[in-house]
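Just one chain follows, in the form predicted alone, and it is written as structure tokens.
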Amino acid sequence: MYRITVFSCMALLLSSCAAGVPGGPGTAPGSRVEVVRQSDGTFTLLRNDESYWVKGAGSGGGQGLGGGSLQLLAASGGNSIRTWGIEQLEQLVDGKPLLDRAHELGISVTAGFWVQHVRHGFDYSDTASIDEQRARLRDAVLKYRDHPALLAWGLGNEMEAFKPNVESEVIWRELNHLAGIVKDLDPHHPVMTVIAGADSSKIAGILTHYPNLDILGVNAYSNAPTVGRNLVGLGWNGPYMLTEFGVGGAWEVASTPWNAPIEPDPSTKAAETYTVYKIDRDDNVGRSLGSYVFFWGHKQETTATWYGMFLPSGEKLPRVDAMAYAWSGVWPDNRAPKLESLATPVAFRSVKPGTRSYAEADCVDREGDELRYTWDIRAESSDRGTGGDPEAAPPSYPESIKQGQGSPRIEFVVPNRPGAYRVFVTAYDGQGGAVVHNLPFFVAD
């Protein structure tokens, strides 16, 4: 499973079979990672013969990659980014594609390979479907293979997850086979495959059905910083990487007798987020290779705010500056405001249609900035999704706000159709930096 020289000897018989053949496995890579075994039994993770930790952060391609942030990830210290999709890597970034953009800011990429979905409608038994899901790997390895910024091949997420109505060594079967043809191609960089957590089923799977498995990749929320010590217990004695982490998870978190789940303050997010990363990186060595913080971009999911680290318009979110500090052991020269502290009397309350309130925000600026306020209501969202699958943002109501619109306080009247809302605040330092939050109620007769 694990290389403990550059080459196994398949590939240096694939190699050697492939060499003077243009684009075969023997043509120069643009860059070699390999995972090794050391003597003690610890793996390290080196590219191009030097150790290499990844700093990374997951990146949806056009919503994670605008406004600078691909540029503000390497000047916050991070060195990695892992997509989901193949079709990422084409889109573009400071108007050149995202490996090449990459590569020029000294940023490795975890191509990732959609593995398909059988919640998605995705039939295994499909002779048909399987084959054309291969070939797309295989052009896939073929166009990408020899990409300087290429880090590893991420072969699918969380397709184990959501009782699939399948096997699930089904599913390992195919990623082994999956598995295969990368490494038949790309004898070069490793495979990571990642899970929606961990438990004794999957690493069981996994161990009898994957063998070509290089690093495990584990998403994990709330229980992001035992996922380390857990895995051994499971059975896992491999590397692995944290894959997706940051703040808790809103199925996992207090919800409203509506059942709208309550948000973290952005102080919150940027302590838990800072928190994993250390215990990880401290508690883990020799078996974390490193992690991929969640989400350097902005996401539609349960809110508009729960799980981007940047606003749509492309300002960075108080967690950004978190992970600087995690990566660099530095603070930004110019950090995101800081929320003190979000009000209003109707919070977490039922209200009457047409009521009029409040709300106001403390927000300071360590630098020192003057700060400008946007504030929004919005409906609760209806579209709620399965595993981060795309949602459709819920209806605003600016209507609602009657006063102080661009101050830290607004007078607002609630909204006349009954149903459940959020008020949202948002600080710009005019910098590049921003805070936002949210407060729920609901709109009762």
The other form holds:
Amino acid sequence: MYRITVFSCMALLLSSCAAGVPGGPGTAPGSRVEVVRQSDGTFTLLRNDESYWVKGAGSGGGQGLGGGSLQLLAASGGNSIRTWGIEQLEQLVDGKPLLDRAHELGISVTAGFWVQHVRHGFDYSDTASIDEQRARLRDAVLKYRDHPALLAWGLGNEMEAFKPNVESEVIWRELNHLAGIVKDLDPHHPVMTVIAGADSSKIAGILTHYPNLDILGVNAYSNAPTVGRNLVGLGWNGPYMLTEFGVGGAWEVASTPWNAPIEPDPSTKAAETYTVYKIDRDDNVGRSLGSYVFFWGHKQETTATWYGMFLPSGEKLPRVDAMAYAWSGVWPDNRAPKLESLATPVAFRSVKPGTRSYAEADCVDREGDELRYTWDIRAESSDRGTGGDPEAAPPSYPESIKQGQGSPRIEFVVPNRPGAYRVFVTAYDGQGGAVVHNLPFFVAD
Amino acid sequence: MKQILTFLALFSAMSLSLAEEAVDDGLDYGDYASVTLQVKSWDALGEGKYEDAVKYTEKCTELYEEEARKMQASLSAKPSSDVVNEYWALNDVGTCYFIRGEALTKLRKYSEAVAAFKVVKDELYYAQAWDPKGWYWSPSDAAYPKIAVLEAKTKSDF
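Could I see the form predicted in complex with its partner chain next, after the form predicted alone?
Let us now look at the entire complex, which starts with that chain.
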């Protein structure tokens, strides 16, 4: 049994607690997490000496959990969350700091440390910037290393993306240095770095320049089910996690003639999310250490509904139930409503300004809860970010809806301003569940 | 000379035959090139014209599947990017099977969609599709989870 990352060192841990290092007197002892390589070449994640399979979700960001619920994650069978920036650990969830609340609920946290991106203006040849980033990391590790909810350090997210390989080499070297800092200060938690999909140049760069890496995190969407297999082909034989997955990315699906990506229907999104989780788990035993579904909260990215698993008002969407089914093997007692169909004659078409039309949705609630509907006509997003960067929500045109708001069918007049739009419907069950979908259309003179 | 005339006559007859078919189903198949049919099927998918998308893919497989299968049989690995275009029929037919699966999914013909996805996954697995954003992707790899998703949808209530 080869211990890759950390050593069982209870004496050191106890002495640290006694000395009053961060975590403070009276707190529970910190966790000990390690990646263990078995004699057959497979890997196991051990948390406090017990095998630990990550049933996780990416969360946090924005306000609190971004609309997601930590309690519901635990109730759904999830056991871990992943954050992106260290400041998220201080966000209040149910009135308590995220780490504390997670620990109360039995949820571990892969604490993300945001390693700066070149595309955001960071200069990896600027010594002062490099030193400042290293200092921030030291502070973070010292502050949180003894928290019992800590599972791993998430060192960077997609910082290599959208840049030529020559710059990536510098980034891998710096990540290796940063991981060394973590290991010096906290030998009890592995280091994971998350990349935006895997390809040969990335894996080669990591293998050459980043030996301190313990777990490779891969964000992947349409090709998520084949990540494990592809990593082997690319030469990565170490442990990995799917760190973002769910539905096909907006850049990976069919688009309308005006380049509006066509969002899959909610049932398909739920089935896809469930399936990706199962394929990754079942096809990569001993190499995948678990996964983090994206995104346990609400997020405007291409549309307001593409990736988020909750509405801004907090209702869960069907993908939450799908993950509960995947994690626990049983469906929740009260499920989010199901959308059977959404139709409008203007869908996928170009129509004249002022065209009158209608839209109708067929939704069902499995528990028989009465459904309440809201409709929204919005412009297509013109603020498309890269790599998940923040996007502004496009404007809404409530005046376009002439009749039927609140019911399964509306009559509406398309906006006068030429351009791309979507009609959204949301059905609420009044029990904390909802379903939402949209169809695109275009207005042209 | 005789051979040329024979070829022209055959070509003319084939074109006429294809043109008649085009009139029959109301679709414009353009020059009937495999890439044309593949692009038209993508476009139809994006326009929500799912039946049309299926027809374009059927025309592509009708005309080029035999050649595509020969290309597949000649390979022992996915062609590298510098020679990938030499396998045009394989790429277009494989992509068309993927598009057919997508369109049939939209039409809720799940068992037929699974069948289409399985052709590219199990039989034309060296096909590659060009994304205008600048890279090739594997319709076979992409079909794999699609099949699993459809099978999950038929087994469980999502």
